[in-house]
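Only one chain comes next, encoded as C-alpha cells, the form predicted alone.
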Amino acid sequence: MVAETNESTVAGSSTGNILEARDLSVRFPIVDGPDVYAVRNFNLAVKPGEFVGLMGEPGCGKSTAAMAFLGLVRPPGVIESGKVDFLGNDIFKMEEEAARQMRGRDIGMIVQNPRYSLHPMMRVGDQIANVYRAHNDVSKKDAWNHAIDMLRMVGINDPDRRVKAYAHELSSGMAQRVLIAIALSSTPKLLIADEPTSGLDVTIQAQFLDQMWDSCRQTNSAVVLVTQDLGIVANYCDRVVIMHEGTIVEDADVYTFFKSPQHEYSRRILNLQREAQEAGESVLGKIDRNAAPIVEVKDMSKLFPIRASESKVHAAEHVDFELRPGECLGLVGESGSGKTTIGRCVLRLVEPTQGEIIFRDRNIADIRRNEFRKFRGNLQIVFQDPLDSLNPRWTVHQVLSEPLKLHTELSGQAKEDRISELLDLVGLEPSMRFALPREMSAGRQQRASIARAIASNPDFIVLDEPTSALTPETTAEIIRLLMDLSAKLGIAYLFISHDLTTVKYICHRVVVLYLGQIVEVGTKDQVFNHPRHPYSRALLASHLFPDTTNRRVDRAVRETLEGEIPSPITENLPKGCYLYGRCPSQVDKCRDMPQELAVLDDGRSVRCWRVAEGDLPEEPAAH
C-alpha cells in the first residue's frame, strides 16, 4: 500500500472496527445430495492498523469467507445468512453500484491465481489504469503513469516497458505482482489477500510484505491475510485466526498462538514443524566424508540459444559440486538463478554446453544418449507438481510398473511384490494400488512420484521443489519420508527449493546460486548461521522462518535486495560482479571485476573479493 489516504464515501463504524463479520454462513447446494456449508456461523472483527492471519487446512472455507467479506461468492454458492459490516455499512444491503465502487477503492483483494485473474488480451498497464480510473477522477495519461508507478512499487524492473506487456509475457511472480499493484492502486482501507505471495521469490515476498505492513501502520488500514505459511504469520501478523470445517476454532495473538496453541489443528501444524526438523536432524551428520562421491559435477555450463537470434540465455556457469552416499545437498536461489537447469543437466534431461558429470567414476556427459539408458535407473528425479508429472490415465500400479520394466529384470510375481514393497516404503495404502492420480490427494500423488523414483533402486535423486505444492502437514510427512528413505537406502539427494526452512531441516551442505553462478558453498550451519556472501545474507534475511522471537517487522534494519535478478541474456550480463547494482556492499571496483570462487579458512567457498580479502566482516545471520 502507498502512504497516501483516499477520500471515501463510506460511513464510520460505531464499534471502531474496520470490518465485522457476524454469524456468516455460505452454503453450496449439491445435486442429489445434502448441501455443503463452506462457512458456518463465522464471526470476525478487524481493527484499524491490524494485520490478521487467516489459516486452516485446504477446504476449511478460508477463501470462501474472504470472498464473502466483499459480498461475493463463487457459483453455485449462496450467502445464506449473517452480516458483514464495513465501516458502518452492511455490505449485503448495499446497492450493487455502491458495492462495486467500494470494492477496489475501499476494499482491495489479491487472489492466488494470477493467470486466471488477468485479462489475456489486455496490456497489464491498461488493466491497472482501468481499475484506478474506475475509482478516481483522473485522465488516461495520469492513470497510465500511475500504473507505471505501481509496477515500480511492487518491485518490477523496467516498469516503463513491462507496463506494455501482456499476462503471458510475464513470469508467474511478475503476474502476481501485477495483481498486487491492481489491488493497491487506490490505497484501500482494508486489503484481503488470499495467498498473495505464493508465486514470489523470498526477496520479492519480503519487499511486498514489508511495504504492506508498514503501510498498514502508517495509514491505519487493515489486512486480512489468508495463508498456510507459518513463517509469514510469525513475522507479520498481529493475530492468528484458525478455521476448521467452516468455523473459527481459535483466535489468538501471534505470540500466544505459537507458544500455546489451543485447538488440535493448531497444535498439529506447529508440532509438524518440529517433527520435520527432528526427522532431518536424525540423519544429519552421518555422512562419511571420506567415502568416494557418487556424483561429481565439474566446470558445467549451460547456454540456451534464442531462436532467430545470435543471442543466448546464460543459465549456468562453471558449476562444481559433489555428493556422497546418503548426502542431501541443497540448491537455493531466486527464480532464474539456474537451479532447475542444473538439476536437469546432471540427469542429462538437458544437455550441458560444457563440463563433466562423473557418476561412479564414469563421465556420463560424454555417453551417447542411446547408450545412456542403462544409467537412467540410477539417476532419478521427483518433480514439483505431482499431478502434472503423473500420467492422468495410469493407475499407481501402471506408474510403478514402467520403471521396473525399463530398468530391472523383474517380471510376474516378483514385480508385483516389488510394487507392494514400494507402496509400503512411501506409506501408501494397498487400496491406492489401482487409484488414478485424480483420485488421490496431492500428498499421495507426491508419494506415488517418490515411489516411482526409487523403484529402480537409484543412487541419486534430484528433488525439484518436491514440497512446494503441498500443505504444511503433507510437507512435513514428505520430509520425514525422504529422510527415512535416505537412511534406509543410502540415496543422495540434490534438493532444489525456495523453501529455506525445509533446506535448513534436511540438507547437509548448501549451494547458493545467483544468475547461474555459485556464490557460496558451505555446510548447513555455515550458510544459515554465518552466511558470508552479500547475496546469501540478503536471501536468508528475506526468508521468513516460523519464529516469533525475531520477527522481521521488529528488526531495526530489514536486510533485503532491491529489484530483480538481471537479464540472463549473455550480452546483457554485468561485466564484473553479477550482483553489482543490487548489492548493499558494492564498491566501484566490483562493477568491472569478475568474481572468482575462493576457498575461505573455514572450508567454505565464496564468490566475493571483499569477503576473500577480509574486507567484509563476518556477522551472524539476521534470522
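In this text, all values refer to a predicted model and were calculated from it rather than measured experimentally. Numbering follows the first chain given and starts at 1. Take the two forms, find the largest set of C-alpha atoms that superpose within 1.5 Å, and that set is the rigid core. Compared with the form predicted together with its partner chain:
- Annotation for Asn145: C-alpha shift of 2 angstroms or more between these two forms, rigid core superposed.
- Arg123: CA moves 2 Å or more between these two forms after rigid-core fitting.
- With the core held fixed, the Cα of Leu489 is displaced between these two forms by less than 2 Å.
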The other form holds:
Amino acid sequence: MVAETNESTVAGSSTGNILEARDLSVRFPIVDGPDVYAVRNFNLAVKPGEFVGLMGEPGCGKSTAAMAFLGLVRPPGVIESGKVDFLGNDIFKMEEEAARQMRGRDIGMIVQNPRYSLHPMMRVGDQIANVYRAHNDVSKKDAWNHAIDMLRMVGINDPDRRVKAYAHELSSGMAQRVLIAIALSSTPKLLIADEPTSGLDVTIQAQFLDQMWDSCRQTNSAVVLVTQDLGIVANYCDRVVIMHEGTIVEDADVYTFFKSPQHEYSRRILNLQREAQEAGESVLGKIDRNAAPIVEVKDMSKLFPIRASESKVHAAEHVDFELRPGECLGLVGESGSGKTTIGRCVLRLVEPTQGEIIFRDRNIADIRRNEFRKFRGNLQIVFQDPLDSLNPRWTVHQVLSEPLKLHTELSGQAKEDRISELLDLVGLEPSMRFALPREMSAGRQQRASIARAIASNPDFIVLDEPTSALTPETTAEIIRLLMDLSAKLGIAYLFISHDLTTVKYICHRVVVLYLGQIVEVGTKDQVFNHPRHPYSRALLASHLFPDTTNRRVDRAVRETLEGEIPSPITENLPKGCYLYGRCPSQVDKCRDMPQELAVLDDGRSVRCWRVAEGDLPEEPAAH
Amino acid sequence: MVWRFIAKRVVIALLQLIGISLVVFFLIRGLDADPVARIVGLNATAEAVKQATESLGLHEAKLQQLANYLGIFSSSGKDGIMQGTLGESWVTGSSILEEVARFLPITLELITYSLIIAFLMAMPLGMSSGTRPGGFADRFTFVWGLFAGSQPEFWWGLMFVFVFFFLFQQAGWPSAPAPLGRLNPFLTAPESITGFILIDAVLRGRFDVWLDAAHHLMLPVFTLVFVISGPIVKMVRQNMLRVLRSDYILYARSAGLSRNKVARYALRAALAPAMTLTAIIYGFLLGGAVPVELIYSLGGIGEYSIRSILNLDFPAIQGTVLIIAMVSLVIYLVIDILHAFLDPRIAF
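Starting from the form predicted alone, produce the coordinates for the form predicted together with its partner chain.
Starting with the chain above, the whole complex follows.
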C-alpha cells in the first residue's frame, strides 16, 4: 500500500468521482462597494482514494471553496451559482435534513483557527458529544464517554480531565486535535482539511497525516487538503490544485508540479524556495572556526517556579553552546523544548537559574543594570509576530529612531540618513518610512522589525521564530534577507525555529533540544544528513521537506515517535533518559540512567549512551 | 471560588458604600442652601431658627454631624447607621428606613416587570433581526428603535395616557385606568409583605386587588418597555450578527449539527452581553424612572428622592442615595455571577 504510486491506486479504484464541483461561484456583498467573488467558476473533481492538495496565496478563496463543498458559506456570503455533486447527489438541491446528516458523517471537515472554531462557552466534551449525537442514536452519557475515547485516540494526555476543558484552556495544537477527533470519528468518505496541522509539532503532524493517508488508501475515501505548506504537499498529495483569485489555475500531479510548475504563482513559490536555499549555501562556509567565540553559554539552566507548588518547570537544563562571529546557529525542537527560554536567557531578558553567558569575554550577569542598557545595542532580538512586536501607533520612522537615540550619537540629518540606509538594507521602499505597522504587509512588518534590530549595529541577534507567522512566500524572502545581512554585516544569529526547512537553509550548526536538554549538536550536514540521536532522527524523519524524491508515504519505514512530549515539570520528568518511553531504540537500562552529552569522533555531541558506545550505527537520514 | 468572589465583592461594595455616603454627606452640606429656613419659613424669629438648627443638629461641626449620622461618638444621643438606622426625615419626622421601605418596592416592582418583559421581547426580536438582517423583524426593530428612542419617556407616557385612557374612554372602549396611582381608591391595598403589590395580593388571596393593580401597572410598564427595549434589541441583534459569522457557528454547521442546536449555540453566546446591558439599565432606572412614576402618580423611590432634594431633607437624601447604591451593587453582583456561570472564560 505504502509503496504504490498514485496513478495505479487511483486508476484501479475509481469508477466515478466522490466530489465534483462545477462552475462554483461564491459572492460576498460589500457595503459601499462592488461585490467580491471569493470563488469564481471553480471546477474540481476528486476521485476515491485520492489525496488532493489545494494551494494558493492567502485570500485566494481556498477556504471559502472548501466550505462551499458542504453547501455552506460564512454570512453574509452567498453561493451564487454552480453545483457540487457528492457521490452523485447535488448538495445544493438536497433537503436541509439530508444535507445536515451528510455533513459531519459522510464529509468530515477540519477547519482553520481550531480554538475559535470551538464554542467558547461550552466544554469540549459536550461539543464532541453533540456532533456524535447528531449522527448517532446514543444517550448523552454514551456520547460523553465516546468523547473521552476520541480524545484518547488523537493522543491527548489525560482525556478524562481534558474532556471537561473549555476551548480557551487548550493549546491550539490540542484544539486542533479535538477537531481532528470530531472529523475522523465517523470515518467520512471525504475529508476536507483546511490547514489541519498548522498548530501542531512536526512529530504529531506526521502521525496525523500518516493516519489520514492510510485511511484514505485503505477505505478508498478521499482527502482535500487546503494548505500553504509545500512540504506537506510534496510528501502526501497525489495531485496539486493551485487556486488564484477564486479560480483554479493549475491542476497537476505532484511530481509534475514540482518539476515543471505552470502558473506564475507556482513558479514563484518554488523558485523562492530554491533561491533561499542557494542564498544560504553561498554564505555558508565562510566562518573562521578558530576565531574566539562571540557568545558562550556555559552550563545554563532555567527553572520556573510554579505558584503554590514545590515542583518547577524545567525550561532549560545544563545548556552549553557557543557562537563564532558571523555564524548562524540553529536551535530546533518542538514546543515545550525550551528554545525560546534559552534565547531570552542569552539576552538577559530572563535571568538564568544557574550558569554563565559570556559575551565577548564578559559575563553578562556581572554587568550592572544601567550599563547593560547601553550594552544591549550589541544584543538584539527579532520576534515571531511582527505586528505584535511593533508599537501600533508608531511609524517605521519612529520605530527606527528609538534604537538610534538609545544606542548611537546620531542626530539631525545623520540620523535621517541612517534610517534611509536601514530601510535600504532590509529592502523597504522609501515610501514605507512613515507607514504604520497595520498599513504594511506581514513581510514588510517583519522587515521593519529586522531593521530595528540591526539599527544599533549589533554583533549578535536572536531570531525567535522570525518566519513562523509568515506565508511560505514571505518566509523565503525573509530568509534571503537575513542571509544577505549576515554576509554584509557579519552578524551572528541564534536562529530559533521549529521549521527545519528554514534552519536547513541558513544555519551552519544546529542544536537539537528535547525537554530543555540538548540532545545533539553538530554541523548542518551532520544533523540533517546523518542524525545520530534517536530524537533527532525521528524529528527529521517527521519533518516534511518540499521534495518529491523521497516522499514520507513512499518510505518503507516511517520513523516517528509515540505519544507526545511530556510537560517539563519536575515530577513529570523521566528519571533516566528523557526520551525513555517514546524512543524506538530504548533498552531497559535507559530508564534509570541519566544521559550525558558525549563528544563523538566526528566532533558532534550526542546525549545518548547507546550512540556514544556505538550500539546504534550511523545511517543516512530517512528523509 | 464563587464564595470567595462574592466575599471579595461584598467587601469592595462596602468600601464603595462608605465612599458614596461620605461624598453625599459633604456635597449636600456644601450646597449654598439653608434647610432650616426651608423648615421654619422665611419670617421665623432668630430664636426659632436657632432652636430648629439645634434640633436638626446643624449647629455642630461638620465632623460631629458626620459622627452623629454614622452613630459613632454621637453627641445627640440618637442612633446612626452603625445602629442600623438612617435617621428621621426632617420634613415628616418619620423613620427614613420605613419611608424607603414603602417607596422603594413601588419602583422596584415597576422596573423589574418592565425589564423582564423588555428582555423577553428583545431576545427573540433581536435574534430574528440578527439572523435575517434586512428582513421584516429587522426593519420593524429599526423603525421602532428610531421612533421610541427619539422622544423622552414622559412624552410617550403622556401620549399613552391620552390615547389609551382618554381617547379609548371617549370612544367607549375598554380603556386604561386613570393615571392616579397603583390602585382604584375604593380598594384597600393588602397589608405589605414584599411591597410588590401583585405579589402581596396573591399572598393575601386578594384577587380583586391583583386584577386592579395589574390594570393600573399596565400603562407605566408599557411605557418603560416601549422606551428601554430599543437598545436591548439592538445589542442582541449586533451580538447575533457577530456570533453567526463566527468560526464556531460555521464549524458547528459543517459538523452537521441540527438547526436547533446551532441556534442554541448562538443564543448562548449572544445572551451574556444583553444581560449585562439589562442590569445596567436596571441600575439606571432605580433613580431614573421618575418621569414615569410622576405621570402615573405611582409614588416610587425616584419621586421620593426628588421631593427630599427639593425640601433639602438631608437625612432622606443620604438615605435614599445609600439604599439605591446598595440595590444597584447587589444587582451588578448577581449579574456578574450569572455571567460567570454562562461564560467560563470569566474567572472569579
